[in-house]
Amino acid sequence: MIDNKKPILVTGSSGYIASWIVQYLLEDGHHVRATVRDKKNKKKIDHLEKIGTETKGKLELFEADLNLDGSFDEAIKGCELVIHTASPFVIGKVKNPLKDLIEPAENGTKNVLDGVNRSGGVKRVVLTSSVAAMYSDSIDVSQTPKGVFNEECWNTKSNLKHNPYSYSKTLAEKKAWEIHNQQNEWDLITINPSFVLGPSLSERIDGASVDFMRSLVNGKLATGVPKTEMGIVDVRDVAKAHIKAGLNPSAKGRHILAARSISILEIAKILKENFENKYRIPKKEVPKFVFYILGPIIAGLTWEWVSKNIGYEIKFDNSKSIKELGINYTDTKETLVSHIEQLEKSNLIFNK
């Protein structure tokens, strides 16, 4: 049982998901220790400090670097619950997958958990993983027993050249379970969200979710989208799942977070219905052969990715998150509309 009076550590706290975790914990009166890379970077931490002044909990900011061994030790000291969210999220072409994705994801997980082991007082770690650690490509769902991805699935097909982001999430989660299995002082819970959407608490636009939503309304994808399905989930549901996983004594193992599976065109249709002719929202799907020709040039999509991801249905079993964590999934329309409204309010649809 976690002592609610002791501080709770949230790593990567200025991030998209982590900021909501911090807000919910502070609203509930918890003492939150939040790690950031640079406390002097006001642009990335202003929203956290604002939350800290407007809520009843206590917020402490610590500097920590994923690639620096021991840098999380001070923040971990005295905590019984550690929520580790810090990890790079990049979709599309990456110049140096090893340096930009694999090393910070895997080394960061190792460094945080090594610090947990040194602390001697942590009882539970909640790790932000991803469904990307469960599969590489949409076509992989055909190889599951019931045509649905569940918590038993592992990604075995990604590598440095093919879906390196998925590869990084797989290696990071496997590293976490490896370290967990070598001790008996703390237990490990993983949260494996599908594509996370919904309003952000900051005005950063360097995240994949924000870039995706902006592209759907700012005209970038106006000519059409690929026939691709994905699981989606509201960022607020993901944040709540981390907290429930941390504080619920009966929570165990991995948890898929997916409200539903949906095509990009379906997402566009929902936005079109709610924002009418305000934006140049895509109205059609582009044939698969076009992406074989233009995908590598325009979006950095390899022929292998196009072959294995366009034109396939995809399904996720979210029953464990509902039963064990009590997640009541936000309606998709609310997720998408509130995300665009937040971008509008922050004047980020076209600017910056």
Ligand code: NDP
The other form holds:
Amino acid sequence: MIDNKKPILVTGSSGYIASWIVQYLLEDGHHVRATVRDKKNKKKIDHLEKIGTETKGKLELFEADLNLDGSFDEAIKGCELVIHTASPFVIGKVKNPLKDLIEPAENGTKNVLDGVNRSGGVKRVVLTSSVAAMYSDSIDVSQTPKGVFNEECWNTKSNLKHNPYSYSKTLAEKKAWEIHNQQNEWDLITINPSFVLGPSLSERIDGASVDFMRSLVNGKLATGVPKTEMGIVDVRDVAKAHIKAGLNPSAKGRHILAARSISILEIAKILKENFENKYRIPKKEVPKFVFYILGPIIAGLTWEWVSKNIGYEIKFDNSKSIKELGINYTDTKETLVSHIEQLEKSNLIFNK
Ligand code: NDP
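Got the form predicted on its own; any chance of the form predicted together with the named molecule too?
Next comes the full complex, this chain leading.
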């Protein structure tokens, strides 16, 4: 049992998902230690400080970097629950996958968990992993025993060149289980969200989720989208799942979070129904062969990615998240519409 009075650490708390975790914890009156890379970066932390003044819990900000050994130690001291969300989330072309993705994800996780071991008081770690640690490409679903991704699945196909972000999440989660298995002081729960959408608490537009939603309405994808499917889940459900995983004594192991599978065109249709002719929302799917020709030039997509991800349906088994964490998935329309409304309210649809 976690002592509710002790501080709870949330790493990467200026991020899209973590900001909601911090908000819910503070609303519930918890004492939150929130790590950020730079306390002076107002754009990244203003919203956290505001939440801190408007909620009944106590917020303390700490500076910590995944690339610096021992960086999280001070913030961890005295915590029984550590929620580790910090990790670079970049899909598409990355200049140096090793430096920009793998090292901060894998070494950063080791860095946080070494700090957890040194602290001596931590009882549970909740790690934000991803379904990207469970599969590399949509085609992989055909190799699962029941044609559905579940908590038994591991991504064995990503590497530094092919889906390096997915590779970084796989290595980070594996490292976490490896370190966990060498001790008996704390248990490890992983949350493995599919693509996370829904309103952001900050006005940042540098995150992959926010960037995707903007591209559906700002005209960037107006000529058409690939016929590809993904799992999606509301950011507020993801935040609640982390807290339930942290505080529910019977939670164990990995947890897929996916409200449903959906194609990009279906997402666009829902947006079209709700925002009429206000935006240049994609209306059609572009044939696969066009992506073979133009994908590498326009969108940085490799032939391997195109061949293994366009034209396949995928499925996720979300039953464990419902049964064990009590997740009541938000309706997709609410997720998508409220995300666009938040961007509109902050005047971020077209603005850079
Ligand atoms: P964000 O980009 O908003 O958040 C990422 C966070 O990681 C930021 O707070 C960022 O800090 C921090 N971070 C990155 N590099 C470092 C570093 N070197 N040292 C310290 N902190 C660092 O993305 P999300 O909120 O979407 O992602 C949060 C987590 O959820 C990640 O682990 C991601 O892999 C995972 N995830 C996300 C999904 C999604 O669809 N959004 C789906 C599945 C998993 P800073 O604020 O300073 O930039």
